[in-house]
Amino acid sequence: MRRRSLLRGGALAGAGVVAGAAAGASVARGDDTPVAAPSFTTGTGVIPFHGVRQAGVTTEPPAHAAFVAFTLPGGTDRRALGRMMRLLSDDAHRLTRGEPALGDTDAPLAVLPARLTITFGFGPGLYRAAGETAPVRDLPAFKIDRLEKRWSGGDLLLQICADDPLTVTHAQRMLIKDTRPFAAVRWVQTGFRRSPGMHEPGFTQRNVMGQLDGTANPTGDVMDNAVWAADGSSQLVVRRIRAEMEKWDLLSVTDKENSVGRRMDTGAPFTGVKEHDEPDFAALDSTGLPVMPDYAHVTRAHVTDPALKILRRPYNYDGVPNAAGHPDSGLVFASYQADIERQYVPIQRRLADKDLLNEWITPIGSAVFAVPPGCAADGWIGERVLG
């Protein structure tokens, strides 16, 4: 038998294969309606960039993101931030309709937006530069952290957002490309999230380390509150957190939960069954001890004023494993409210205090951004601070 005959026959024998098992996958289903064809509206998703606030802060997280911090040039001034704020926010504007930024020459890689959101925020060196008293500034120190410059501090910060990362990749490079004659990027961190279909709008994600993250974020009127400034600004914490995976691989299910003092399955709080059932703290088991620990995270993250909540909106990282392969993956954490000073850093400092969960989690990066209000059809980000 020569080669190609045989060759022939193989592929026709995989064809009948195929076949086969499709049919088959008809028969189990105990029907044979017609696999429904896929949905492309993912791509095509808007949403809006002007409004009185910033996009990208309460939205639905999309799938994929990228963090982007820069550092000014000393002798920046209020001129300059002016110029490159009204360019920045032109961009911004195109790439999340749909339509490339002035002087793109790959235009067809903007025309799926796939829910792109830009999202600015000011660090403190920007309202330096600008003559003005920052709304922000730098955390104080927490006994946990080990931070790296690399991935810490900023002067100005986007955050780019869309359910499709060539989306993300092409609008970075057309924001930097922008930034460039004003600003040199700091650093850049790349996440990631459950892709759309997978879950229902609204779904609490998941952690690389496999935890719910998010079950107790603000909702309604409560997140008004607690995130927005009366002025539509708000500030934002971005930290990243590296996870120890190698020690948390080497824990049993019930030491994982007892860490968090949640269930790894459903989320549900050791007090009750469902993810969103409120803990019971003051709940003891057969031995007089909290059924909620003291040292668990739930309870050191626990806040008892809705108005004091974080909205924490925060995407995984997995970056190339060592020579050995140990894997490099954790969270860019990225938390949302209306004051850091008030919300933020006391949560964070039980956290850093007697959380358990520190074991197998290390701060590496941290930065703090204020979030301007969003801007009118004519106007630009940044306009109140230094127009």
The other form holds:
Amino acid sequence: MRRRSLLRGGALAGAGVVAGAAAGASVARGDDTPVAAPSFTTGTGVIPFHGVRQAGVTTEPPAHAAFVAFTLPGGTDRRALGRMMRLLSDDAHRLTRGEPALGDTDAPLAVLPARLTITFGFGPGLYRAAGETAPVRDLPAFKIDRLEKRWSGGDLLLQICADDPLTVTHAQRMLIKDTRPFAAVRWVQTGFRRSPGMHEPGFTQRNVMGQLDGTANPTGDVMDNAVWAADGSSQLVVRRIRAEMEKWDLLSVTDKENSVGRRMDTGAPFTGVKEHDEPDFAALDSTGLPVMPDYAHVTRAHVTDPALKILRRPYNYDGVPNAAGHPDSGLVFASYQADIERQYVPIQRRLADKDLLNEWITPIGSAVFAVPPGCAADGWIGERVLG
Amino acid sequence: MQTLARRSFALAALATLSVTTLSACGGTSAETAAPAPTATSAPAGALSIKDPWVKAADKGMTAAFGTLVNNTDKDVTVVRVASPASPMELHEMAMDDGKMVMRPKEGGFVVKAKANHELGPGGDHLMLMNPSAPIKPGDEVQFTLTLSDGSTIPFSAVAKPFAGAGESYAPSGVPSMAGM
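Show the form predicted in complex with the partner chain, please, because up to now only the form predicted on its own has appeared in this conversation.
Full complex below, order starting with the chain above.
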């Protein structure tokens, strides 16, 4: 509904007729036409930083993200790590409330948090530096991997998410400034999903290949049980997955659907009509073959045991096309699970072994991180490991 | 998800650092845990300090900052600052021979009744003249403010990496020199 045309065309521009205006407040204009002041709520959303579990994991994903990985220099000790995490926890607490960090040189950029979350992950190297046993280790090599060092590994990860890219940029700048006395930036991967207001919360995002991405995600108690350990910790896999768009473009819609086992438009499995219909892997077609092909992505990735599910929290990336116009696009795949070895690795083994979709996607980066529990208002992230 | 009132954001934008509340995650001993700008919980004394921090420095002079909050109906004067980390001075920034320099603040910092007094880069600050050891990012540094009535306010400030605040120092009676 276009508000202005409604008012102009309605010929009843008297005060108080601005029905349906979100904000309710009317603002007088020069032509005496009242115009409803719009309701700006995207910028002011706050997701609490403190808690038993870190924010930004089971939180509904905001539209924009930056994944920032760091490398610790040799000789880093746990005292330095503790100083670093105290500083970064304080920054994160302030920024997520829409307040500038201490010493923030551009304080006005901090005032609209837009559901900002800052989530910390510890790589295997951080535990080594702290003299602790790491709860995560690098993934095994998969035959489909074409990993590049510039997108792989990391001792510390910051996952910065918000519904506004400038908010993400400012938080990233502030957090990097406070991290760089302790560690070097290893890689940064930015990504995006649909903008706020595009869909109802809980929608399944589309990736750059046009697929609904994350339909099988667990929700509610199943999600909580799959994602969180009893102490409030979790584990994170970040994989950079290049979409081979030039090859993907050669496929018909039917071919695209066969690679996944879902309809491109609705996301419904071949055995259903709606996106969230449970696929029937036992169903056979008239020729006696499974309706859900054995080689399709959904078939290969399917998990029946709720405790073995993973929470996919991916973001799309879209870099600069090359001179030939070939895109640099794909997915910053991020999944959270209580135990990478038990939950993620078996799924990825099945996909690497036989997933038709592998023809059009290539993993080019990979990293694993433990996600320590959240902290109380008088605590800091990592205090139980480093304190 | 909570949605904050727009007004509080407007206030935050105007007052920038001065309305931020001291974060408990900083682990400082001077926590006031004020949840909102209006809820500053000053100690029984006349003065408190919000959001204190100190510029980390491997060597040489550096400075501490924060917001002095006077919750009383009378002006309060900070006449001295001390720290186990360094000899200290109260400093201001002033024009000297056409150049901004910092120098000792004559008469100390006067914090008006029911008002805030900002200590920040480019303005009044607490000067660490000669730290005895490097002040590393994330360190906690102890300070004690002394008021004109002799009462004292101890607080702890977290050290942050900070590129600015490289003001020139003009000690009394001495030509200005590069500082910090």
